[in-house]
Every structure is written in structure tokens, then in C-alpha cells.
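One chain comes next, on its own, written as C-alpha cells: the form predicted on its own.
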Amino acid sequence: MTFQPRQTSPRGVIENQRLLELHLYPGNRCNRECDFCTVFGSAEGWYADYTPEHLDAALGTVMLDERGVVKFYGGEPTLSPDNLLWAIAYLRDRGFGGSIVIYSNGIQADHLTDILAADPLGKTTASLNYSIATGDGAPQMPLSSLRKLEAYEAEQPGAIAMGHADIVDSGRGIDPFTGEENRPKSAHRCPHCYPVLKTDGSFHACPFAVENAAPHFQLGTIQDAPEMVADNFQTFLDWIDTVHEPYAIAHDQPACTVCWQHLEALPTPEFRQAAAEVAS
């Protein structure tokens, strides 16, 4: 297959209280309903457009120079191409000079390639879902879509990559997953992914567990100072290393399984609170 594996960025990088990466999430509405979906994606899922308020909060949180990365995912981002195109243009017009990644199942190939081509800086790429692109563990995308994406990648090398093959126990998770038994499973150590800004206005600590409303993941809202969100994310990373991982090792559980099935056994990270919340 034409696509190369997606390269990951260094984890947990925070400089001057800005994050190296930020995920943007408009909901779990999707044109597929896969057994392994971490966010419970379906056609009946929720969706809300990106707004200036959400994107201004993102601009205040992520690094704005060429090192920064903003990742759009869901759900399926190409189901609302006009709003996504507007959001990318908004970020560019207001000084975001980093990379943009669209996590997609690739089925709406024409929408996806239009989105990639629209970036005035030419720094928007796509990451395809491994199972849907290959047919390993899920019905493969229509071959007509796959051929369009392969042709685009051949003309624009590096524009479309293959997502990871790991099986993550979160959301609908592993069971009843039908992929190859030798595909990598999660280890005791959390991958330390970067957090998510949802279009409901909340910052969530984990892109895989984004539909989990437990207080362990709640970093703040778009009304909070970006510095507080960054501090809370650092607190979450410290909690992962000092509380979560020791529990996973002691109970011989994969990291995502701890959050999915045993989170009530762990104390909540000691997050900073907004001044208004503390006063109340």
C-alpha cells in the first residue's frame, strides 16, 4: 500500500505553558460504527460545529510556531467539510504556523483531499484508520475511495499516512475485535497523548477516553486561562506516572484498560481550579 506509517511527536512537551499538540473534537458522529471505536462513533452520534470561541481557546493553548500540531478527529471530520475548511482557515489567519492532521476513515475521499489541498501553508496531512484502510479487523473502505487517496499520495508524497495498528481498550475497544492476533496491544504505560478541546467547550486529558466524563480527565473549559489548562495537563501526566502506571503494573492491566474498567479505584488528580469555581 502507498501510505507510510504516521510518525509521532515527542510526548508531554509543554513550553511557556503551551502544548506541543492539541486535538480538536466536534463529536462522535460517524459514517461507520466499528466494533473497536474508542469514541463510540455512529451515525446517531453527537456533533457541534467549531466556533471562534473554541478556536481562540486552541490558539491560546497550542504552540503557534512551526513545531505546533493541531489534530482534527472524531467521529469522522469529513462529514462537515465546510466547517472544517473554515476552522483551518481561521487558525491560519490568526497565526497558527504549525502542522495540521486530519484523522479520517477516508471514505469521503474527495472531501478529504479537498481539505488537504486548501491549506495555504500546505502543511495539512491526513492519517487513515489502519483497520478501515487495510480491512484488517473491519470492512475495508470502498476501493474507489482507497484508489483516490493512493493517487493523491502518489502525487503529493507525505500527504496521507497510515495510522497506528495498535488495539486500544477504550470505548467499544478490543471486544469483539476481529483483527489479527499479532497486532500490538496496549502496555502498562500510558502513551501520554496530548489533550483534547471538545466543541462542548471542555478540555479533556485523553483523546481515546474523550467520551468518558470522569473527573480524572477534566482539565478545564474555554472560559479558563490557557495557563491553567497547561498546568492541569502537566498534573495529569504526573498522575499517570505516579498513580496510574503503578496501579497498571501491580494489577497487570494495560493502561487503557485501567481507565476503561478500574478508574474508580484511583484518586482524581489534584487539578487547579478556576478562580470563580474556587470562590463558589
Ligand SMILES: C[S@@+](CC[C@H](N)C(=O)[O-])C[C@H]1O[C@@H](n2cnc3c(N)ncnc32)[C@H](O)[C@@H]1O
Given for the second form:
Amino acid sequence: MTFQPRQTSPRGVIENQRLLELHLYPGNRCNRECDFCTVFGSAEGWYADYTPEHLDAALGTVMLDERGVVKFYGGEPTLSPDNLLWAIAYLRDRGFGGSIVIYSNGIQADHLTDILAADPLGKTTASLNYSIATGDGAPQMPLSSLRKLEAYEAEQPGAIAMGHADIVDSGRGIDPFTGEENRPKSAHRCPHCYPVLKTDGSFHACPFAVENAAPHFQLGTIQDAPEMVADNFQTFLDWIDTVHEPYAIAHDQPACTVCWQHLEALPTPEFRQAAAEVAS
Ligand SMILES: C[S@@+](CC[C@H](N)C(=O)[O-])C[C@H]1O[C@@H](n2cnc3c(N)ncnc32)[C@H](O)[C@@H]1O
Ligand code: SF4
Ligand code: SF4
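Any chance you could show the form predicted in complex with the ligand after that form predicted on its own?
Everything in the complex follows now, all chains and molecules, and the chain you saw is the first one.
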């Protein structure tokens, strides 16, 4: 296949209370229902548009220079192309100079390539779902879509990358996964992903666990100061290293299984609270 593996950014980088990377999530509505899906994607999933309030909060949280990365995922981002095109233009109009990544199953290939082509800075790329691109662990995307994406990548090398093959035990998880046995599935160490701004207005600490409502993941909302959200994310990473990982090792559990099934055994990270909440 034409696509190169997606490159990852350094983890845990926070500078002047801004994050190197931020995920944006409008819900888990999807045109597929993968049996391993970490966010429970389905046609009945929830969806809410990005608004100026969400994107202003994103612009206050992520690094705005060329190092910053904003990652749109879901659900399937290509099902709402107009709102996504608007969101990319909004970020660019307001000075976001970093790169943008669209996580997609690629089935709506024309929408995906239109979105990639629309970035005035030409720094929007796609990351494809490994299982759906290859047919290993999920029905493959229609070959007509795959051919369009391969042709686009051949014309614009580097525009479309292949996502990671790893399957983590989160959401529908690893038990129903039917792909190759040799794809990595468990590790005691959390991959330290960057957090998520959801279109319900909340910041969640983990893109894999984004549908897990436990208080351990709640970093704040778009009403809060972005600096507080960044500090809370640092607190979350410290909690992962000092509380979560030792528990995973002691109980010989994969890291994501601890988040999905054992959080009640772990204290909540000591997050800063919004001033309004503290006063009430
Ligand atoms: C949740 S999907 C959303 C975007 C799009 N629908 C897609 O499938 O790429 C984002 C990425 O998460 C990956 N993913 C889904 N479930 C996973 C799991 N249990 N472990 C690891 N990655 C997973 C998908 O393969 C995809 O690359
Ligand atoms: S992995 Fe992506 S394509 Fe599959 S159900 Fe989840 S959101 Fe949809
Ligand atoms: S260990 Fe927890 S925080 Fe880390 S990636 Fe897995 S679910 Fe997310």
C-alpha cells in the first residue's frame, strides 16, 4: 500500500501552559461500527457541531506556532464536511500556524480529500484507520475509496498516512478484536496521549477513554481558563506515572484496562478547580 506510517509527536510537552497537541471530538457518530472501537462509534452515536466557543477554547490551549498540532477525530469526521471545513478555516483565520490531522476511516474519500485540499497553509494531513485500510480486523473500505486515496497520496506525497496497528483495551476493547494475533494489545505503560476538547464543552484527558465519564479524566470546560486546563493535564500525567502505572504493574493489568475497569480503586488526580466552583 502507498501510505507511510503516521509519525507521532513527543509526548507530554507543555510550554507556557500551552499543549503541543490537542484532539477535537464532535461525538462518536460513525458510518462503521468496528468491534474494537475505543469510542463506541456507530450510526446511532452522538454528534454536535464545532462552534466558535469550542475553537476559541482550542486556540487558547494549544501552541499556535508551527509546532502545534490539532487532531480532528470522532466518530467519523468526514460525515460533517461543512462544519469541519469551517472549523479549519476558523483556526487558520485566527492564527493557528501548526499542523492539522484528520483521523478517518477513508470511506468518504472525496470528502476527505476535499478537506485536506482546503487548508490554506497546506498542512492538513490524514491518518487512516489501519484495520479499515487493510481489511485486517474490520471489513476493508470500498476499493473505489482506497484507489482515490492512493491516487491523492501519489500526487501529494505525505498527505495521507497509515494509522497505528495497536489495539488498546478501551471502549469495545480487545476481546472482540478479530485481527492478526501479532498486533500489539497490552502494555502497563499509558501512551500519554494529549487531551481532547469535546463539543459538549468539556476537556477530557484521554482520546481513547473519551466516552468514559470518570472524574479522573475531567480537566475542565470551555468556560475555564485555558491555563487551568493545561495545569490539570500536567496533574493527570503525573497521576498516570505515580498512581496509575504502579497499580497496572502491581496487578499485572494493561494500562487501558486499568482506566476502563479499575478506576474506582484509584484516587482522583488532584485537579485545580474553576474559581466559580471553588467559591460556591
Ligand atoms: C476512534 S477512530 C475515529 C476516526 C475514524 N473513524 C477512524 O476510524 O480512523 C481514531 C483511531 O482510533 C483507532 N482505534 C479505534 N479503536 C481502537 C482501539 N481499541 N485501540 C487502538 N486504537 C483504536 C482507529 O483505528 C483510528 O485509527
Ligand atoms: S474505529 Fe473509527 S471507523 Fe471504526 S467504529 Fe470507531 S470511529 Fe468508526
Ligand atoms: S492508560 Fe488510560 S489514559 Fe492512558 S491511553 Fe489508556 S485509557 Fe487513556
